[in-house]
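Presented below, as structure tokens, is a lone chain in the form predicted on its own.
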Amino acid sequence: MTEIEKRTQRTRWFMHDRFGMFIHWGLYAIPARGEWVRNAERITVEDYQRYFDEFDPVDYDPKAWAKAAKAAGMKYAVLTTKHHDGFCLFDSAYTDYKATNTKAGRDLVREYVDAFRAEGLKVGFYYSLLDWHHPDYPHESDSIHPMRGNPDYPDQGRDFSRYIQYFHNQVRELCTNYGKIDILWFDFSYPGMAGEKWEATKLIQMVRSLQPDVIIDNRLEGSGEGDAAETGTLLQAEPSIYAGDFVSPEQIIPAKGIRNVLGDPVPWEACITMNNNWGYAAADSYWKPAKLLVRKLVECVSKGGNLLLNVGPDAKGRIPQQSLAILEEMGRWMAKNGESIYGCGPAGIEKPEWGWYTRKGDTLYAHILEAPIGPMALVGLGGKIVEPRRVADGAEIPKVVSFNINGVTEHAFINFGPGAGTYPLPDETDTVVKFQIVGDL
């Protein structure tokens, strides 16, 4: 079997299951101005020490998370385990920089496996190769590093070879103590720090001995920038053992989805945001509406890619009650009309003006967010669709018999009301139709 032949049966389940929830959560919940406070304010290990020393998320309830999770029509999650600041969740080993050591005193890692996969939800552990606390990694010459063109904080004396050794050791706990992880999402790279500066191959040996299965993201060879730019080699013909399984775009959906060189799809997933932090900011008040949040979602599986949406938990362990009200909306219209999100693609036509189409095999869906005037034009697909039913509810959508329709037969016609009528959407997130293929589109 060819590698691309294992990366395409990896990741079945995961162009199947289309919608997961990322969780952002660490010290950074209490200062509260997102993920990178350190980098971005420049705050000494000494003085993010007191957020240390601080942490006691009481109300950590990950049983909740997984329930709104499920209840939203996610089907998978990623935390952070240790984001850039250093600081783990879970209890490993080799530092003392853990949750463990804190007030809360408990494997928090722990806690949400073994709530999550309660709710039959796949389990993924984001892991940053960047460590701002860790004494071997480069300070004052990295260029993100909080005490970059710090002279009071010099490289020398710093061992790089230790901090590989140091996480090449956490990532074999997390693939070794959890049992079956389902992803594994690095963080991230850039010049100078990709590829064999994190022993990439070695590690991906390791990864792959003790959790053959896993999905990884493309992340060691890149970030998340761009379109597809930044991801590696995945996109080429023959990608590197460290290419990861999915090309994963940040805060942007890719304009025609992800193909490589030789023009074959490649798995991907845009990671999202719900306002404009991944950690926990207080003082971010803009919440993107579930409407929007919906949509996104469709455009990504219309386009063969994935939405890993984003929730920055408060330093109490709570998820923001904004965040669970979108949720909350989200998960109604899923409910009603994730079969056209679940095991769905790209329909192999040219998108509608009024929306967007999603396809599993002899089924074609049309997400309608539009109304029309008048009978609605599915251009081109006149003979070729039959049997037209609304998902949320099983509807039939009667046949359109209209004078100013008639004598067109290229195209195929739907309404939400008798004749020529112009009606309003049924829903008007997205109202989704559901239609049988004749023959080829």
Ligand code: GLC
The other form holds:
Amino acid sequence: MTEIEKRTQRTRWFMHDRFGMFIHWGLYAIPARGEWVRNAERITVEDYQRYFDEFDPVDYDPKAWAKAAKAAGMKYAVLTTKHHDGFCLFDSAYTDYKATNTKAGRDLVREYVDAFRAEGLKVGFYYSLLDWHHPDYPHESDSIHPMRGNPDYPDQGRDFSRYIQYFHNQVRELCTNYGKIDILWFDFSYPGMAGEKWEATKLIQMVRSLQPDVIIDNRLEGSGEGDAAETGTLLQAEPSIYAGDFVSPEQIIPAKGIRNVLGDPVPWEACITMNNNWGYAAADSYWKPAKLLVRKLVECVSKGGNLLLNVGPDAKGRIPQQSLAILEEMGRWMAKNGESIYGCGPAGIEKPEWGWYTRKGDTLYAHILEAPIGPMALVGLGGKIVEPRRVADGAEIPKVVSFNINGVTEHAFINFGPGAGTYPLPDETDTVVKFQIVGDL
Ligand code: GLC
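With the form predicted on its own done, generate the form predicted together with the ligand in the same format.
Now the complete complex, all chains and molecules, led by this one.
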């Protein structure tokens, strides 16, 4: 099999499941100003130590996290095992800078894996390639280290190969000690720190030997910038061995989905925050409503991608109430309409004015976000789709008989309201109607 064929096989479940939970959690939940607080405020390791000494997530309950994710219709999760600050939520033999040495006193990743597996969700590990705590990672010369440009933190004496050995050893631990891992989410490469700088070929060969089916993001060479065309080889005809299995657009949904230079669709996953921060940020109240996020999930699927929706638990280990409320509301919609998401992808026809299409084999799903005036036209689908059913309750949509579409055969029409009306829509978030496809779309 070619690399692309192997990738297609590996990502089959991922392309089916479509919807996952991103979890950003660590010491940065205590300052509660986002996970880049050390970089933004140029906090020294010494000054950041207070958060290590204090970390005591008395309310950490990954079973509750897993139940919330499952109830929202999520099928997998990705937890930050180590973020840029270098703090490890797992019991690594290669560092003392880990949860087991805090008041938490235990391997928090182990409990996450057990809890999410118990709910039937697949488990992923985020692992930061950057490490602002490790003494052998560049400080003064680096472009984003908290001590960047600070002559009190010179780089002489720092042995980057020692850091590489450290991070490869930790990835080996993550691939060895927690059973079958479904996703490895590396983050992130940047100018001068990409590809073989991470000794990525050696890393991937090790990962593949331990976890042959794991899927990997594109950030061993790329980042969240663009569609990876300029930041990786995943879209090229012959991707590198460490190009990854999916593109990871960040805080954006690609305009037209993502294809490689051969025109073939490439798996992708948009990672998006519920407010404006990945890590817990107490003052960030800019929460996206569930209605918007449902529609963004539909948009991702209609373009052939996944949505990885983030939660940032607080210092005590609790997912914020606002996030839980959003997840619950999304779950109510998913419980009724999930068949229009799972296993679905692009319909191969033009996006309609009133919403989106998703498709699964010979079933077409119309995601109606805006009520038209009068019967709603499915442009160009006259005679090509039959058996309209409302997905939420299975109700047949009666054939439209209305003077204002007499003689029009080019398009198909549906309505919901009394007489010829289509207002109000049964579900203002997204009313989904499915059809059997009988003609060539
Ligand atoms: C960026 C940020 C990082 C975050 C990631 C999520 O790489 O540096 O904080 O974890 O995006 O995609």
